[in-house]
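Take a look at this single chain, the form predicted on its own, given in C-alpha cells.
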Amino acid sequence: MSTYPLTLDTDARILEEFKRGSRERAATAFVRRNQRFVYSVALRQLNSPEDAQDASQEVFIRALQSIDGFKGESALQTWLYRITINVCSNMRRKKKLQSWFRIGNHEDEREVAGSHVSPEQHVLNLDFHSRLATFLEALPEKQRETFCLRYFDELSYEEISDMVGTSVGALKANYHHAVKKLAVMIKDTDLYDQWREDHG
C-alpha cells in the first residue's frame, strides 16, 4: 500500500514530497497550486499577458532550482512573491535597455482560472476584473498593490505584510483609501452593483 498522500494540497505536503524524492510529482503540484497567484502578480507588474506568462515560467524555474534551500522562514507564497517581483524588475530593466515597450490590453489576464469557478461565472469575472483594471491604473502604486493582493489574491493583511514589508496598519489604510477612490470612480458605471456586493 502506498504511503503517499492522496493529494498534495498544502505547502507542507508539497515540500515533504520534494524531500521524499518525488520531485516531478511535487513540482507539478507546486506549479498548479501557485500558478494563478504568480501570474496575477506578474501581470500587475508588467501590464502584458505575454510578458506575465514568460515571467511566470521564469519564476517557477528559479523557484524549483532553489527550493531545496527554502528554510521555511516565511510562507512559501511570500517567497514566491519576492522571486516574482525580482523577475519582473529584471524584465523591465531589460526592456528599457532595449528601448522596447509593449502595454497589454488585459484581455487574457484571467486565463489561469480556478477550477471551482463555473464557465459562466468566469466570463462575468473576466469582464468585471478586466474593466476594473483600467481604474486601478489611476491609484498610487502602494494602494493598487495592496488592493490587488487583498481583493484578487484574497490574502490576509498579515500575509501581505510579510510579502511587502509594510505594517498591517499601513496596509489597512492603503486598502481603505483604494476602496474609497475606486468606489468614486466606478459609481456611475454598470460595475457599481457588483462592487457593492463585494464591499457591502
Given for the second form:
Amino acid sequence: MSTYPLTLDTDARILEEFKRGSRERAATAFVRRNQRFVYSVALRQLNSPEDAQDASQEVFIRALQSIDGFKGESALQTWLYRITINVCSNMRRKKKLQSWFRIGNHEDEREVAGSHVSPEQHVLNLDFHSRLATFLEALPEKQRETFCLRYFDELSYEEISDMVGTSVGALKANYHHAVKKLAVMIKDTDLYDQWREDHG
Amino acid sequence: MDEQELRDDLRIIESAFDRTAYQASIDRATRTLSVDVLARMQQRRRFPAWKVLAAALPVAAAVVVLIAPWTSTPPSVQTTPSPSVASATVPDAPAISSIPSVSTTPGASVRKAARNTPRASAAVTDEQLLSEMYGEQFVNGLSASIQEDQPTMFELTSQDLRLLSMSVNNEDAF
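Show the form predicted in complex with its partner chain, please, the one above being the form predicted on its own.
So here's everything in the complex, that chain up top.
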C-alpha cells in the first residue's frame, strides 16, 4: 500500500499526486508553490500588475493542461519559466498590435515629458514597482533578468543556468555588472541620501 | 569586482529595494491566484472552445445574412434577350401515328393502353373506348345527336326520373 503524502511541498510529491488522481489538490499545491515566482517574472516582463495577473493565470492553465506530458527532464520551475516567457512575449506582441491601432493615446508619455521635475525626482514619486522598473529598464536584458532571478527570486546560478541556457560563469559576470550599475544609479538619486540619513 | 565591493553595492540596492517588501507585495498580488486559476480551468472545461464556437456560429450566420444584401454586388444585366412568346417552343403533341395501337380485346389491356396514351389523343381514345364498351351504333347516335343539337338519351324525362326513384327505393321493381 502506497503512503499518502500529507504535505505537497516538493515537485516530486505534487507530480505524484497528479498521477494518483487528486488533480485539484495537486493543482492547488502546484499553483501556490510557484505563484510568487511566475507572477514575479511576469511582472518584470510586462510592467503591469493587471497584465501580470492575466499572464500568471494563463501560465498555470497551460501548465496544468500539459502537466501529464511533463517528463521531468528539467525542474518544474524551469519548465514554468519557459512557459511564462512565452506567454508574456505573446501578450506583449498582442499589446503592441493593439497600441498600434490606438494612435495618439500617449497620455502617460505626455505627462512625464510635460512635467518640470527632474528624472530623479520623478523616480522618487513613483511607487516601488514603477521605481524598480525604471532602474531595471536601464540595464541590458540579460543583466536585468539574471539580477532579478538571483536577487528577488533567490535562485542559484545553476538553476538560472538551466532556465536561460547561459553558463554559470557568464551569469556571474552579468549579475556583478548589474549590481554595480544599479548601485551607481541609486547613488545618483535622493533615495540614497535619505537612506544614509535614516541609517546614520 | 571583489566580493567586498559587491556586498557594498548590494547593501545600497537593498536600501532602495527591500527584498522582503518586494516579496510581500508579490504575495499580496497572488493571494487569490490558485482559486482564480482553478475557476478559469473549470470554466474552460464547461465552455470549451468548440462549444463557444458552436454557439457563435448561428449569430455569425445571422450577421452574414443581414449584411450580405448590402455588401453583395448587384447581379449583372443579362444581355441575352428573353425568348419571345412567338418563338417559345411548345412541345408538339404526339402524332396520331405515335399513339400505341389499342387492342380490340376489351378488358385490362384496353384500360392499360388508355392510361398510357398521351392526353392529346384522349378524344380518340374515349371514342374508341365508348365504341368498345357500348357498340359502334351507340357512338354514332351520340355524335349525331350532339351535332343536331337534339336531346340525347342522357337528358332524362320525367318518366325516367320516376323509374330511377323507383329503382332506388325498390331494386326489385325491375
